[in-house]
Ligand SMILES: Cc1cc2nc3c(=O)[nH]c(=O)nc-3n(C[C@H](O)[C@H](O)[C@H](O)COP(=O)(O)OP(=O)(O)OC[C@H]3O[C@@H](n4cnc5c(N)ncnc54)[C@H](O)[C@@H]3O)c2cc1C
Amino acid sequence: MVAATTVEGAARSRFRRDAEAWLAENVSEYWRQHRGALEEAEETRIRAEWDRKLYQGGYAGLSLPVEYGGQGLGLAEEVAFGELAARAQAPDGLGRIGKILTAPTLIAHGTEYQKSTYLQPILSGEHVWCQGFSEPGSGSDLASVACSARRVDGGFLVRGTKTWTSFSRHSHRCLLLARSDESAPRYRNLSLLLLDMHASGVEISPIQQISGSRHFSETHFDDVFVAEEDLVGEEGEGWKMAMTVLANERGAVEGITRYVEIRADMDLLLECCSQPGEAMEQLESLNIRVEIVRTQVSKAVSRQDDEVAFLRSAMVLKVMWSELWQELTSLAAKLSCPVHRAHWRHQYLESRSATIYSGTSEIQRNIIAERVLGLPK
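Would you share the structure of the sequence above as one chain, the form predicted alone?
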């Protein structure tokens, strides 16, 4: 056992050395200097190119099986690479929803056809995915989605509207939750579908955020056909599938991805405020909390063999990083560094929605109270 642990430790140390060297060579100085202040088209181009670089360098899908284009490593390597990427101020790829949400869901519940068809293009950056969960009248109560999937010969016709659909303007496919049976009871009337965003009947209306970005859209579906082979799991099992998606969206890999951005912002803020002053105590406190996010991710990874312990460790991450990011950018905007003013304005406005999307802080605290602390509903 000791020898096996030593070999495993040596392999991980070698992985970190190789990854650190690769990041130093591949993260451009241009991105480091201008991140957060680029025009949307240029930022999109850089993020898409980063997905391709990761795949070519062997750093996409680190924990996914080799037969589907992954590297066959583990969650520990995903987290280690995320930490190193944070230090290198690497971009966040455009294909993050496909990698973090779609790929693990298909590994857990997908058919062989779905895995062999969709996983490799996700990892290579060839295909971008979006998530069709939230609706204009259905956000926190996800079970109330009204977008319908009507059974027809060979598949389903999808009709309805999704909102806050990240990356939909760039997406090839949508991981979509729809109501497939009006008569079935709640939680058993939903299905998860893999919808072609280039199919007839898809209409995208971009939403301009207060920051000026247009990452989100309202997406309308007018009898969009989805083939039977693009149903994930069984019809009526959509709620179960959605819980897998949300566990990944709020879990360790998403936590380390967010740590990447927050760590880079923290380092920049410390650079902006290198002289002692009244804000130093706040800065030191925030810097400690940034590292607590990383530590909590590591704790979750160390418990991945125990499903219950892993989920409990991961559940607190969404509240931790979203509220921390808001506090960090609020302080940065208040201090008003003249050199990085445009960056801090953008990040401050972007962070306002962080405690709403992927589950509001209120909903997350309810989940933590019930499933971690065991409090009554």
Given for the second form:
Amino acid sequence: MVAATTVEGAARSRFRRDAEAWLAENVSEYWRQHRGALEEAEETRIRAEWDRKLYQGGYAGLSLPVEYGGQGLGLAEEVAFGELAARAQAPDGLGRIGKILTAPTLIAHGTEYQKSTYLQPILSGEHVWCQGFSEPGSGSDLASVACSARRVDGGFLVRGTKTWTSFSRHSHRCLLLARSDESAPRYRNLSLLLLDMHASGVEISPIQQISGSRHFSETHFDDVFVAEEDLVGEEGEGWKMAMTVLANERGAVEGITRYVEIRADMDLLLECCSQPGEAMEQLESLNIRVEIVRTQVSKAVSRQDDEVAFLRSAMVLKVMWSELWQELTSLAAKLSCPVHRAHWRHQYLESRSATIYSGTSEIQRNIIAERVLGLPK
Ligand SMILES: Cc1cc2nc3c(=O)[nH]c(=O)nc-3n(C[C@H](O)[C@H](O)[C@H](O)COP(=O)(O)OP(=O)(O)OC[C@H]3O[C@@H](n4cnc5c(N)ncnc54)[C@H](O)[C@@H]3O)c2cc1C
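Based on the form predicted alone presented above, generate the structure block for the form predicted in complex with the ligand.
Every chain and every other molecule in the complex is listed next, the one we just looked at coming first.
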């Protein structure tokens, strides 16, 4: 047992060392200097190129099976690499939805055809994916989605509108939740489909965010055909599939990346306010909470083999880091550090969305109350 643990520990240390060296060699100084200030087309080019580099370097799909192009490692390596990449200020690849949401969902519920067709292009960076869940009238209450998938010969015709669809303009495929049965009861009337974003009937209207970024859009589907083989799970099982997608979205990999970003913001803020003053107590309290986020990531990773315990840790983690980041950037804006004003302005605006995407804080708290603490509805 001791020997096995030592071998495992040595392999982990080697993995970290190799990854650190690879990142030092591959994250360009140009990106480090100019990130956050690049033209959108240039940023998109760099992010797409990063996906290809990760694949060539053997760092895409670390926890996915080797037969589908992954590395056959575990969540611990995935999280370790996420932390090192964030520290090295590596670009966030365009393929994140494909890698974090689509790939694990297909591993859990996909057919052999779906796994062998879609996983490898996701990992190589050839195919970018988006997530078509939210609608103008359906966000927190995801089970009420109205976008319809009507049965036709050989598949479905999708009609309706999705909104806040991140990366849709660059996407080849969409992981789409649609209502496939008007008469079935709630939670049994949805299906998860793999929709071709280049098919006839797809129209995309970009939306500009308060931070200036234009990474999401409203996406319209006018009788877009989806073949039978692109249905994930059974027809009517969409809610169950969506829960797998959301569990991955709120998971430890996102948590660790955010931890590193928040840690860096915290260090910068401490640097800005090195004189003792009235904000010092607040800073110290925030500083401790940053490290509690790190502990919560480790807790989630240590529970990876117990699906329910993992989900509970991941849910608490999402609320922790998103609210902490907002408090931190609010304090930074209030203290108005003159040297890094542009940075804090950007982070303040960007952090506003963190308590909304992947499920709002209110919804997360409802779920924690009911499913983690067992409180009555
Ligand atoms: C940056 C960003 C990227 C996103 N990317 C995607 C994407 O790629 N794909 C996608 O499908 N979606 C995406 N979203 C959408 C996101 O998932 C939704 O915004 C979110 O689920 C909330 O839904 P909503 O905006 O419709 O708000 P609503 O559901 O209308 O909620 C409005 C307010 O009411 C509160 N509320 C609602 N119901 C309850 C309740 N039962 N109890 C207590 N409070 C409640 C909410 O917490 C919120 O404060 C993205 C959002 C953002 C901000």
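Positions refer to the first chain, counted from 1. Whichever C-alpha set is largest while still superposing within 1.5 Å between the two forms counts as the rigid core. Keep in mind the model is a prediction, meaning the values are calculated, not measured.
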Core-aligned C-alpha movement of Gln347 between the two forms reaching 2 Å: yes
Rigid core superposed: Ile288 CA moves 2 Å or more between the two forms: yes
